[in-house]
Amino acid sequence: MSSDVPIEIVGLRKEYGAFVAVNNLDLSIKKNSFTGFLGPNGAGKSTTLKILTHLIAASAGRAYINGVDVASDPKNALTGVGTVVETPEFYSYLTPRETLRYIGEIIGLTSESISSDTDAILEKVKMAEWADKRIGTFSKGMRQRIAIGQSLLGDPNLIILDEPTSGLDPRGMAETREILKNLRNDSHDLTVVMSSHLLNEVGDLCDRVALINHGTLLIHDDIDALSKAGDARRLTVKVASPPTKESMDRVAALDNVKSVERYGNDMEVHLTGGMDARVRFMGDLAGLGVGAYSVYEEDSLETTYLSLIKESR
């Protein structure tokens, strides 16, 4: 396997008993992406990524880390990477600059690359003005970005996080989220894949998405030909009396529409096609009579994945 690829994920499989929590999967992440594995609960997102890490082995199949097999030699193919694959866990009477010591220790690092990094790192995770407090005094919110910020030890080249955000409340999320933006925006030679099932977080961070379901891939691409693939876009359109079947009907003959639904006092029309028929599509409304007054489309990424995930039970 090439080093220039950060993940290669070959026919992947793993058994409990008679369950099949990952399905011969076949996974190669880009270079400096910033990839998503989405999925719902029980997918095989966390399984995957702990047989990625050495946290549990594969039944069958291989990963492989910047071209070094996991499972054969896990200590050089985890050398740069750093992890947030379970829920983490620190000495509480430890403040987070003993803890990234403590750890830059543990994995090798010199006095001066720890000493060096720790200041930077607790700025970037916004940790800077608790760098000296007991851990034991934090919000899990704060113990999360602490994690973080030992996954950036020894500034590594690809970064693997299980569900950052899990369990955190409105704030802790934010917070997380928007030192991951930062994290992708400052850092240009950087590979990062994030496993969430949360739709809003993947969009709002990830440049390319990786969709599982029973622990298959469906889909792998660009996050914005993901939007693009599923078979129709759902747009509700705004009407000024409730749709009566006459109007819908005659909405549902227009081009490219595969179904039209009342919706409350509105209709929802699954439509078919690019852009030009979504052009098409708005003038043609304009004329028919309906009393329409606004169309907007539903988020295209949510459209696709549900989509996605039907198609798979």
The other form holds:
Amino acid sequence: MSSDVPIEIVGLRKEYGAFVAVNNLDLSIKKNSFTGFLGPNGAGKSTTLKILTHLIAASAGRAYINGVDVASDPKNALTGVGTVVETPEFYSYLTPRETLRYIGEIIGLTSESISSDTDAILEKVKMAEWADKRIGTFSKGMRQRIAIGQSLLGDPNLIILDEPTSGLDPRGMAETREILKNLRNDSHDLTVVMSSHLLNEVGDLCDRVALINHGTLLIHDDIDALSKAGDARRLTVKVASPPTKESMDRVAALDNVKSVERYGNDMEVHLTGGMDARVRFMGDLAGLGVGAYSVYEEDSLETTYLSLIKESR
Amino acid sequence: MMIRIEADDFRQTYVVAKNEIRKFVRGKKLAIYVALVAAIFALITILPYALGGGLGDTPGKVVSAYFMFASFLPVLAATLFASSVYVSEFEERTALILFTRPVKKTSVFIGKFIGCLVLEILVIIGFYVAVAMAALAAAGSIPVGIFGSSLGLICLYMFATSGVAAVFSTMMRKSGTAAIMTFLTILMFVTIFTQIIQASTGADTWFMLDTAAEAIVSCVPEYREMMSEFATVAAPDVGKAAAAMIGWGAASTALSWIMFTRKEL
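Compare with the form predicted alone: the form predicted together with its partner chain:
Entire complex below, previous chain first.
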């Protein structure tokens, strides 16, 4: 079952007593996109994904997967969907191969399909070497790779990942991201929704971003558009000696400079305008004589993210 | 190319049941349970001879010696297996894998219950086969009718105790708590209720689980004769006992199913 809108969320609301975790959320996920579901801790990301995967029920509103209402027909809605919610655990008495067979049998794959798919998946998530060892002895990173592997079973057209690198050490995070990158590059008919609060991860993997806070959607757009959405770019200007009021005033007087603040021994400059403004700023700065020897631009996604989160408080 | 077959509810129930059996077969609990059952059998067999007596001169007397303790085995099985069957999915977070798949919670519930029950009954059948061998060796024959009644009753008792355990397994957050509650409820709380009902109303408590469980051994005529000198309450009727066990099993399983399907992560 497939649809032009793999995920559609309409007026979704989830209350825990007086606390509203998801507040009238509306969201449509574009087909074949890799969407980062961003938001700070407690923004309602996991709750939304749990409603989508039928782990919890919504207080109000509807969630559709491939056009099927998750609440009223979860079995059909979740057919053809791979999921990794939070950090799942596996049956410690099973090996990765047995785990994939169990899940494969549950989702209705034939024995032959499971056998042929298992080797390919274990290879893809770099667990082939451990295929016949019991999972009980595995590290968290290895378990997460199996978690992603099991989500690929049955050639899904939609994969829902809830903070797939959460709790992993740097190596585990890098390995998981590499698997996801390969997945993005190798798959043609695949939509991925991945919640995260790690901006670099989302920037690295996703082509679209949906940002939520307090259970409400703040923005949903292409990542490039979102990066340009902020009205000012934040530049860090490294200077040879600590900036003085006079040197900062001179920088502040340049075209397109919105503000200048001292940032340790450096200057933090907020610059409006596009590429032309940045080029002109670099030239002007060099001739200003303030001892600037390096300029780098802060992640624009982070700037936009922080700005939108701040506004939504 | 991926080939799918119909992921129907029955097939999924079977897959879950198969995995449940594998879980217990590979775990330590089954080994502990089998060792305990074997130890009980060995004690009942060896001790009378060690003390200078014997198991009895008729098949009925021989099997009575074993059936007197048999009703403890389903309680043990429910505590070890059924009490953890649902809670472990939540406690160990494996539910995050299973429940996000296109499978009805009812299929998962039934599959796990059946898997657990099948395993428990297989061990009990093993115990009864050993008892049959002992009767054959000590008294020369097997009382087939009595044997069938007792085995049927103990299987129903297994269903009832597993149902009670399933209630705690869906209600509790920790499998250890569910195991303790199962054990205490079946062995202590139910017995206290029965005693109070008998003492205050004098009514026949055939509908209580512990009274019904007595039928597992009281279906043996030799046992009833032996106990008639001491018993103040008549031995429970086999039919009523079976009905009580089915009632307890059905009610508790239905209650645990409702709680399981409503449980959220």
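What you see is a predicted model; the values in this text were computed from it and never measured. We call the rigid core the largest set of C-alpha positions that still match within 1.5 Å between the two forms. Residue numbers count along the first chain shown, from 1.
Residue 31 shows a C-alpha shift below 2 Å between the two forms [criterion: core-superposed Cα displacement of 2 Å].
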